[in-house]
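In structure tokens, the next block holds one chain alone, the form predicted alone.
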Amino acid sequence: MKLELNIKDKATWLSKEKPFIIAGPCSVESPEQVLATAKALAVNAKISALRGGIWKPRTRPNSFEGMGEEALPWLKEAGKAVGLPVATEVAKAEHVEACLKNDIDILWIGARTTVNPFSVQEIADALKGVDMPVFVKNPITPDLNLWLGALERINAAGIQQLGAIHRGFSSFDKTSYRNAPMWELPIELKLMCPNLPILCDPSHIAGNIDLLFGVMQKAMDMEMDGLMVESHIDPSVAMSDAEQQIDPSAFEEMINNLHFRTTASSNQEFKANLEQLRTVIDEIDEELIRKLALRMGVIGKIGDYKKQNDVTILQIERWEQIVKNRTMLAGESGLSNEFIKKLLELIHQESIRIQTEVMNK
């Protein structure tokens, strides 16, 4: 399903022949902290524009939440000193209000809040009138309708430069990430809205720098229309978020060391061989298909003689030796072992509503 949003194409305010790279700052701490930061990274000819973070919502009281609304003009002369729009989050109408009077240039919209539509509804309210780049973050939640009524209530304000910021998602699974990248949701966001810009924020995913340039390159990779990035002149001494900012010079390397490829090649011979594995691939998936209907077939006629002595659908010992014995058969195939959980998790799944479906008739 294709969703419909009165956007302007992003060719016209979106950076047409690189990737649009927004970075700065976690919070804006001090005058000189942002200007000194603007400084070393106006240095990389691909910055985009500065951030900077004015109001922060943590999780606990008496942490620190941003400098507030005496910080605005702070960044907005950083940006002006180094040639850059410069751009902060925004949680409700006094903070829209506040970044209209002090000539803010992009706005974006947190995960926090994206996650609560009557928040999203004040902010949507307080920018009618006005059309300015305005980002939508995913909610914390893997929750795509979530993400979607956030886009559709700014653009139904009368904001068409609309675009989305990818920043992952809380999981219960352990993982090196800070957020699971959960790529399949930003995939399906621009498959859902094409001529929506998607950025990715590799900071909020990474959660420290050292996993930072392998999701930069992915989202890259991913075919992202750009990144949002933390960077703070001296780290160490951050007030925020301290372990995934990353030093200016640091990240002009990352920058510099971003491998960005084309979504076409005109070589025909790549387009030949291409084509010809595309068509075994189709192959497969036809055979996969038609090898899982059988599978199902079977599972309905299971559930028929589970059904006629009185057994219950569930039979813990045996998932657990499927998951064991095809966890084993994938890794001799090269498999990875998330990637078979997550198929066999998907399989049990339909396998037991047909079984409920067949011992309820």
Ligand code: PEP
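Numbering follows the first chain given and starts at 1. Quick caveat, the model's predicted, so the values are computed rather than measured. We call the rigid core whatever largest set of C-alpha positions still superposes within 1.5 Å between the two forms. Compared with the form predicted in complex with the named molecule:
Relative to the superposed core, residue 44 shifts its CA atom by 2 Å or more between these two forms.
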The other form holds:
Amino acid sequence: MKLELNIKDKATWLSKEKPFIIAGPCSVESPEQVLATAKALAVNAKISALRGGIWKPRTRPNSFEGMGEEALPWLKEAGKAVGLPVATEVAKAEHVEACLKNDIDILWIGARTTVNPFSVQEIADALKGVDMPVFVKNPITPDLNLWLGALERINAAGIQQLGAIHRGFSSFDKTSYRNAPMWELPIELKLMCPNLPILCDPSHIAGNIDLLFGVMQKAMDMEMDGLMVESHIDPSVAMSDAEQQIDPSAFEEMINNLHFRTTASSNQEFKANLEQLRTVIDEIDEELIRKLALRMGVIGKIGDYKKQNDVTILQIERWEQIVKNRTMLAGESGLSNEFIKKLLELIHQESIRIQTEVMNK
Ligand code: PEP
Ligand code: MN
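Can you swap the form predicted alone for the form predicted in complex with the named molecule?
Below: every chain and molecule of the assembly, starting with the one above.
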């Protein structure tokens, strides 16, 4: 399915050179803090825009909720001093109005707002007749439709300089990331709207400095159009998200170490080899699908058999034995434990679905 968005060609409003980098503090804390950060970032890291949070949506009350409207001019002045457009997060119509009054150049909608269609619509209404770049962060939950819906609402208000930001998702599985990247979701979004620019926010995915570079590089390898990174002149005293903010010089080093690969190569030998390997993949996939279909056919027969003999669908010992035995086999073949477990779970779910259908016939 394709998503029909009426947007401007990204080449006309995102920086020509990839990647488009928005960097700056999680929160604007003082005129001095945002200016010092802006100067350090602009000189060395060659960023495209300066970010700074003004209103901070906090999970629990009584934590720092941002400096509010009075900090908008601090952000704008810092941007002016280094010749950069400035970006901030809006969560309601009032925020949009205050940003317009203070000449803020770029807006984004945060993850906690994207989940709420009422809030998104309120922001969209406040943006009617306005022509400026707006980015929509993915919702906290891994729900592509909420993300699409928010993009559609903002676009329907007339915003054509539209982009998305991938900042990872809350998940029950404990991972080393603050927010699980689930790359398949931004990839699905890219497939649905190939013209929509997508930035990656590695800071909120990683949640700490150690994982930051890996996510930045992965984003570049996933053909993302740019990055939004939290950078603070002195992260140790940051009033929000201290663990994940990076100081400008370390950030510069990371940017310089990024490896930019191209999507295509004109090297003929490379092309021929790639083509050959892809043919092999096509054949393997075909075989996998036929085998899966065969497996599901047998599953159906077993279902029939169980029904005739009044036996339950799930026999937990059999399932445990399958997982144990297949995981071992997969390990011997060099496949990861996590991968094979996920795959088996999917296969098992489908098998149960088929047998339930047989039972209810
Ligand atoms: C932020 O960018 O500071 C922020 C609050 O991000 P998110 O909406 O992704 O949590
Ligand atoms: Mn933050």
